[in-house]
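Encoded as structure tokens, the following chain is the form predicted alone, with no partner shown.
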Amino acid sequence: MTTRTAASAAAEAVRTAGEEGVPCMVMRGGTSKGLYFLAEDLPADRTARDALLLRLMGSPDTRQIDGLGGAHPLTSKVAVVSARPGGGVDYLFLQVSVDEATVSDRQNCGNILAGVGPFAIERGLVPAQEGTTSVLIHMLNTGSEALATVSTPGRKVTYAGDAAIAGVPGTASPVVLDYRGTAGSSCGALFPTGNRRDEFAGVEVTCVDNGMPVVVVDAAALGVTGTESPAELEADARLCAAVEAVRLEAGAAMGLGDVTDATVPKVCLVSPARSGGTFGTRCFIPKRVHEAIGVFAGASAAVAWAVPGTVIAELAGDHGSDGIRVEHPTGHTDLVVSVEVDRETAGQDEPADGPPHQSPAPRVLVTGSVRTARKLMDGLAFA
């Protein structure tokens, strides 16, 4: 499509949505909030689709005052869902920038994922069963899958329940997520650089991809404790510059190319747990600091913790347990992560003479979590 034709299609999509509206459901998924659409209700042309989403969100504008966005990356997200031939659904996650006219599909989002199962059932893509309904979700951003189990008493989605997750007031019905094929889903390998430790911009890091490309850094290596609030970290110009320098070098080494304008990799500062968890986190996403932590970012950091020889492996915690509690600014996220790894040789120095260690590469066996979701609004959104 030529530039002129693409621009015309974008203008027409915005004009039509401005006059007629576009079917849209607003949902909280995990600790994020976003707009959920059926793929058939959005323009097939990417330029037109992105122009429409920017208009609906009210971007670019730091307040998103003229749209549905919440003036923060965590509340400026989109899920595009469609029926998948053979069963289940396809899910495309889009991050809509708040203050820039960009829409990115270079990452996944495990929080918005929590709402995809309920949305698919509500829209009739998957028939509701009595008690609970399982929805197989194919994540187009990474090619991985998740099986979501949704509460459907009386064959209707219920959002009321007793499950609580940190960072969300009150309780709601649990959405159990069993992730599949997350290891290396964005970068092609669980440890994309081929190493468990690297040094970028003078800082020792571990680069890992278990559903989200993440650069794990010991907070102390950057001169902070890892207990600071997101606002304090964002106000530290020296720290932010150091984090970005690490991110740019690591992104290239992870096979992501020039990540200057990309939303991945994330940089996760880790520290010893303070509240009974496994370890603490402060996650740059990438310019702002997450008020909690993304599910897949947490899952990636958890794998780094579980594998000997990484910058986080010796922080604290019981490595004999698959249950991992990731602490973050507003509480914690509980994950189940099981990694098969040879602990006898992993992380050891190579012998001075003789062949190098031939320990097998770590293999992720299980990645799972319990999240919640809530339908906030269902109707027409106008551009």
Ligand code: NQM
Second form
Amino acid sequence: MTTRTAASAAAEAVRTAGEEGVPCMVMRGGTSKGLYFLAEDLPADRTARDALLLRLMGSPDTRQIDGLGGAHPLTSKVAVVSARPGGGVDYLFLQVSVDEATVSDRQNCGNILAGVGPFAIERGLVPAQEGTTSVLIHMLNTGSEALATVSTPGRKVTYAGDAAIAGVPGTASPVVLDYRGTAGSSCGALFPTGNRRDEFAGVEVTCVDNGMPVVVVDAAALGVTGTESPAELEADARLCAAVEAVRLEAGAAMGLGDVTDATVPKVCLVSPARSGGTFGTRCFIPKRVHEAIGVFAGASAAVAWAVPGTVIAELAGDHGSDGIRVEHPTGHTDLVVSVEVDRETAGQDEPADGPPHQSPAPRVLVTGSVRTARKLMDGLAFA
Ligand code: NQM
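Alongside the form predicted alone that was just displayed, please also present the structure of the form predicted together with the named molecule.
Below is the entire complex, every chain and molecule, led by the chain shown above.
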């Protein structure tokens, strides 16, 4: 399509959606909130689709006052879902920028993912079973998969339940998620630089990708404790500049190219646990600081913690356990992350003489979490 035709297709898509509306479900997924669409209800042309989504969200505008977005990256998200030939569903995650006219598919979102199973059942893409229904979700952003188990008593999705997740008031029905193929799914390798430690912009880091490209840094190395609030961290201009300098160098070394305008990699400041968890986190996503932590960002940081030789491997915690409690600004996220490592030799320097260690590369065996989701509104969205 020429630029001119793409622009007029975009204008036409927005005009039609302004008059007729677009079928849309608003859901909370985990600690995020977003708009869920069937792919067939959005324009197939990308320029037209993005123009429509920007208009629906009210972007660009720091308040998103003329749209459905919540004026924060965590509430300016979109799931596009369709039946997958051969079974299950396809899920494309789109991050709609709040204050810029951009829509990005460069990252996945494990929180919005929590609503995809319920949405797919509600829209009839997957038949509900008695009791629980499993939905195999193919995550298009990373090419990995999630098996979501959704409560469906009486063959109907139920959102009421007794599962609590930190960062969300009250309780809701659990959505149990098992992930497959997350290791290296964005960057091609679990440790994308080939190292367990690197130095970027004068700071020692570990670059890791277990579903999300993450640069893990010991908070102390950046002169903070890791207990500061997101607002305090965002107000610290020195810190934000240091984080961004590290991120730009790390992103290139992780094979992500120039990440100036990209939402990945995230930079996760890690510190000792303070409330009985495994370790504490403050996650730059990347300009704002997460009020909790992304599921895949947490699962990636967990790998860094579990593997000897990384910048946070020495943090306290039971390294024999697969249950990992990631502390964050509004509580904690429980994850199951099991990594096979050779603890005797992994991370050690190669011997100066004699044959190199034959220790196998760490292998992620299991990654899983429990999230909740809630249907907030189902109807037509007007552009
Ligand atoms: O890491 C926000 C979130 C996310 C990402 C972000 C996420 C994940 O909604 O799996 O879900 O990091 O931009 O928590």
